[in-house]
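To begin, one chain is listed below as structure tokens, in the form predicted alone.
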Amino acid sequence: MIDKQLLKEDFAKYFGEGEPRFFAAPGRINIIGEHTDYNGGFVLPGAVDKAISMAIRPNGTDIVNLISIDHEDAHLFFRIGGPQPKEQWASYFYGVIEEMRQRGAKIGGFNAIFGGDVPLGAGMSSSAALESCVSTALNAIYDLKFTKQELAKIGQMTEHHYIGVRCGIMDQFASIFGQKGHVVRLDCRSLMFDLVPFKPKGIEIVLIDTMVKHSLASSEYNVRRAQCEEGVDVIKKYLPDVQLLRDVSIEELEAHRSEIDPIAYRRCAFVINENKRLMAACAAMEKGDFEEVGRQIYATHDGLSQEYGVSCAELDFIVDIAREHKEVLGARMMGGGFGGCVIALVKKEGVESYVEDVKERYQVKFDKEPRVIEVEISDGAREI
């Protein structure tokens, strides 16, 4: 998280003076339970110390005034109520703004200068947290009374209708409500979830970024959106009821299987039996069983890998090369998929051997040294 005194003597160089609020909003990491959120299932995510922070005060105008950090001090401005800017980190400010707007909200213009440490395309979801920390500035400075899961939800669509990737809500949900030492066992479709106690003795949570970034991943993400959709559409021509691929058993997509097409059928399966892991790890997780954990993780690379067809060369070698290590329980590609990181649980004493030996080797293989991100679990959106 960037320093706040840094961010007020900024504020101050660019935007005179008056004193700004301050804001930050984490990325998160998910344990288990990935490409189940858009289809009704369950995800198991949580806020880390890696955020977007932001200093904002309203400036008596319709315009709003932007400074980047992370675009090297980018500036640009845009009128409320006018075109949606060109440049992507300020159609997260302008998509959040509309949502509000088409709620009842009446909000101002405003100068902001914001930056963060989230890494950038590793799958812990720095857009959410750039959503997040503008919803939660934007309800505080302006009183509007939004309910934490109604700003979750603006930040939702401001990726479908601003952005163009049709996401589910498990990445904004977990940066709005996450809470230090705890995971979010969140029910996507109800909306319903438990802070889960984890606090796992002697185990740390490793992030390996591959540095591949993710290109392909807003594309496919809509691909498989839509491959899961097509086989839920079969599905309800014989159980009306049926919704979401979360209502549907494997048993009952099995017996459908001639009808729906052989990739969209493994995309279905992968969903539904990710679901029953991600149950069978919080029941474990419940017990202090994180051997059991680990194995319903790996469970789910190998999903990923060969069903959902998400994961990439990169992210493959470094899972492979924790099956190698006793020390490490599990690890799997997290996020969208088509590189970013892999989360590992770790026993601490054999943290720096399975690091060393994923660096030694995916240089020799990959010609390039992934980056090893250490986080914690941490707090949600907040003022500061």
The other form holds:
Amino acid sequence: MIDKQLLKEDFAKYFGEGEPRFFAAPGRINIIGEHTDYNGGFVLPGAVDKAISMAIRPNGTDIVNLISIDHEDAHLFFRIGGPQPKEQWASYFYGVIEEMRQRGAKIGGFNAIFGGDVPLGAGMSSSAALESCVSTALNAIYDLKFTKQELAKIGQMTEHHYIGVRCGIMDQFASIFGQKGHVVRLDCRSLMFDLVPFKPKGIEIVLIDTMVKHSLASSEYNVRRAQCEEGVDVIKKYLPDVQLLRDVSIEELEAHRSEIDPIAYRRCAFVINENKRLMAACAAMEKGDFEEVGRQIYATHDGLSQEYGVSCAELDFIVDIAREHKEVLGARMMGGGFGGCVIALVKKEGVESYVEDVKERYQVKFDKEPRVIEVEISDGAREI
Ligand code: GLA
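Which structure goes with the form predicted in complex with ligand GLA, now that we have seen the form predicted alone?
Following is the full complex, with the preceding chain placed first.
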């Protein structure tokens, strides 16, 4: 996370007098439960110790003045209620403001400087971190009284309406509700959740970033979502209570297989099975059986790769190497897919040899160095 003192000095340098307030919101990991959120299923994310942080102060006008530290201090401004800026990073601000205004909020202009250490393109939700940071900050400085659930929804709808990705709610929810040492077991339909302690003894979370992000990521994401809806539309004709894949059993899906496009069928089957894997992993976690959690994680990767079609050669390679190391309990691609990172649960004594093996062989195969990302499960969005 960017040091508060540095933010303070930079704010003074660009915007002069006046004491800003400071906010931060983290990226996330997800233990298991991928592509289940927009199907009303369960997810198991945790907030991490990598965050976007921001210094912000109202400026008494209707202009939003922004400096992005991560874009070499690029400066950009837009008028509240005016046209959407072209730059994506500014659109996150614009979108959050518009979503809040549509919900009746009165928001004035402000000066803000922001930056962070959530790795971009690694599938750790740097964009949700930014949305959650902006929404948490505006909620506080304008005393808007949105609930945390509403803030998560505002971030999600920013993605839908201003970025063009029809994402689920996992990332924004984790960034806002995360708690140190806990994962969030979230029911994405009701938004009820439990904070589950996650400190497996002698086991580490290892993230290895492929350093690739295939351009298909956001378009194919929307295609997957549409394929799930296609399956639901068929089942609905027979079972009118069904609204989301969450409501469908594998037997019900199977019963109508002939009417569903074969690719859509595979996507739907993955989601239904993934929800079951999450349940099995949670039950195993309760018993402290991380060998079983690991098996479910490997099975998730197979599903994401073969049934859901969102993995890539680089991710598969890093997971395949994991299978050769008996200290790796489980490994899989994490997040939306088409690049980003692998999350692995590894016994402490096996971390180094797995990581070194991946580094060496990945370099040879892809002529690229993977990045190892150290994370700790930390607190969600907050004033700092
Ligand atoms: C992205 C989306 C999330 C979720 C994951 C896949 O991170 O933003 O809503 O769908 O992909 O689980």
